[in-house]
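Read the single chain below, which is given as structure tokens and is the form predicted on its own.
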Amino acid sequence: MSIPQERRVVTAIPGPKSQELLARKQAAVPSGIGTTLPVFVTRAGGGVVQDADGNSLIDFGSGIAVTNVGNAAPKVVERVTRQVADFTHTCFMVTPYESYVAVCEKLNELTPGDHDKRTFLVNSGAEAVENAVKVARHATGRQAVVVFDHGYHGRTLLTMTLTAKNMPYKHRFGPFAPEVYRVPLAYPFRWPTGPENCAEEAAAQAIDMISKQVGAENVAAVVIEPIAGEGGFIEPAKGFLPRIAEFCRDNGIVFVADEVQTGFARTGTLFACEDEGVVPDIIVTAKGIAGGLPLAAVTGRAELMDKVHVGGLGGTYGGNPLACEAALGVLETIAEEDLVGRARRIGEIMLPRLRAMKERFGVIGDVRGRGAMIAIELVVPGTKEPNPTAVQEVVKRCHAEGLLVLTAGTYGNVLRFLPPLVIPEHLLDEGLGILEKAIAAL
């Protein structure tokens, strides 16, 4: 790594000039635009972000699982270096370029199933939720659109409509789109009859819901994430996601996988639907598809895909050729550095320890999650109260500490844990003691 890889805490968190900073953006930026930790970055790479102060922290956010492979991914970074020098832009609908297209293949290939897919790339995956509803709407000729209890899909009005929390992400936006309906996820933490009878009882329900209230033959698509990310990374109970995928495949809809925050071998497998061997008709990426550059997919089923007419897809700045070749970089980087098998290391490092913790501090009420996405939720000891004032107590000392954690959750009580998959193992080890010590502290 070309950062040192260590923990270095010179001043206090942030220091004087990230204070000067931030009076800048406080100035020029809508307060609308949070922060969840105002130092500002100079340098990042490995595990560590550095800051304009000096200070080098352990990072376990990786930009909201961003940085997957790590910024400034060195085979990331000769790719976007030459794309630059050749050109920025063309629009890929004016005249195309190969890297979009290499893109697309990788993609089609690469995704859950062996049937024939179809690609095209759009810039967030706000707008790749977006126009995998718009697909599967064409394709069926239908116009509902179910979700879930706990699911998080963007911040355009859509996909507003499909997330399920109100605050921050939809408070006073609407009115929301027409056509969206909600139904049950299995969360075992708090299934009310236990997590044993969580993934029959919460599929059933879905699918009672569906039919009675909505019609199955009136929904284009159900759209669920495999892991619920700011939901508070829900696993849904194993036996779930099948089940709806196979309720989707026998009533002609359109089974969409919101992988944006689990893809790219996050979970410990290349995308988390695999973990249950689930094959989507329709699979959404982004976040660490492009290693920091905006990019975003849809990859799907071609016969869903080839039926939208000419011009019905696109956008002008979907595909850039630099997030394009940095894309490229990150496959490159995945494959060559088993980052598949790093996510699975890290979290056979990260669950013992975090359950160790669980036995110990009556604070953490569950721990989940796989490979290098997992969470810890904090409640009131001796109950399944959601604690969020813990958490942000545990926040405050674990980024005064140098630990840089993000938070999540329905209830805003869960701690999520998105190291790079690059980090090395001395401070994945380092921040945990980090977080131990901030939970022993309560």
Ligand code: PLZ
Second form
Amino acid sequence: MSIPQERRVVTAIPGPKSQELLARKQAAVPSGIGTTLPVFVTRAGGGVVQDADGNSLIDFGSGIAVTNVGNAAPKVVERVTRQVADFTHTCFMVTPYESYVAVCEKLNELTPGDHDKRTFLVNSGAEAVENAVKVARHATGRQAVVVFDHGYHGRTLLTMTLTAKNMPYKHRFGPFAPEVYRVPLAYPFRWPTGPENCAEEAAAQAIDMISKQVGAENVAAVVIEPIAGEGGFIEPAKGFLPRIAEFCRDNGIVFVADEVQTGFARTGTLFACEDEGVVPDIIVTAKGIAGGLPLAAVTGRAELMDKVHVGGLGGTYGGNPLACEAALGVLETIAEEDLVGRARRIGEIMLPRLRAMKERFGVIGDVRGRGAMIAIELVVPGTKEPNPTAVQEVVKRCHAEGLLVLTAGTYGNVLRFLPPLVIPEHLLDEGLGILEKAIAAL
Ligand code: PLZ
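Next block: the form predicted together with the named molecule, after the form predicted on its own:
The next block holds the full complex; its first chain is the one shown before.
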């Protein structure tokens, strides 16, 4: 790896050069575009991000679960470089090219289920979720869409409506799209009657609400993240997802898995649905698909996808040739470097360390996640009261020490860890040490 795999903090974070750039940002970019950690990046790779002041930070974020194969992964660079010299765009709907088809073939093969599938490509996770809903509505002739508490699906009008949390995603951005209904999610840590009853009770409540308030026969799609991402890395209690999928099957409802954040080896399986053997009718992917080039995909049962009339789906840039080459490079890298195994290994290192910290620190209420999608939920010690202030404190200390961590959660009280799957173990270890010190200092 050409970038030294080491943490190096040589200035305050952010340093003077980053501060200068930050001032320019503030004058040129609206404040609605927030910044988690205001260091300006010059290079990144493996497990580190380098900034304009010569600092090298340990990356526990992967650009929000995108650079699973690492930044500028060799296979991605090689393919994209070749492609950029050959041609940069034709529009696949005008004159097609092979790489688009190759990505779709790969996704049809690799996503859960051995049924006949079709895939089409778009630019972002939100666009892919919107398109999944379009296909489900068209194919079923129904309109209602059911989503879950704590869900996140994007920032466009429809996907913002599908998203659960008001602040910052929906506040003053209404009116919202019609025919969207929200039901409870099996959130084990916060289930009123305890985690052991969570799956069954949450599924029963969700199904009861759908049946009574909407009518199953009016529902086009149920859209769910197999692990809620922005909502706080909530892994639904085991049994919940299969029960909801079964209900969908019994009632002709399209079960849509939003694997935008969980996909591409992140959780220790290629897709998170595989954990409980759930086979979605449509699976939506983005983020990790192309190492950071803008690409997203909708993969679904051929008989649903092929119902839509010619010209009913598409977009100017969807499946851009550079992004498709990147995706092929990503899929090769995942297979050749066994990144599914690497994700599991990361979980095996992180979870015991974090569970030991939970024993030491009452502020850690819950440790959860799978593979390299791990989180801790901070509470007021001795209670389950969300503790977003403690999260902010810990994040500040981690950033100052050169560890890039992200937050999440409906209550803003979750620290989430999404290292690139290629992160060297010594950096993982060092990062956990910094985190532990930051929590101890509370
Ligand atoms: N579905 C499950 O996680 C994007 C959002 C960052 P786009 N999550 C990161 C932010 O604050 O905007 C996401 C997701 C799930 C859909 C999306 C949307 O994907 O590529 O950001 O549109």
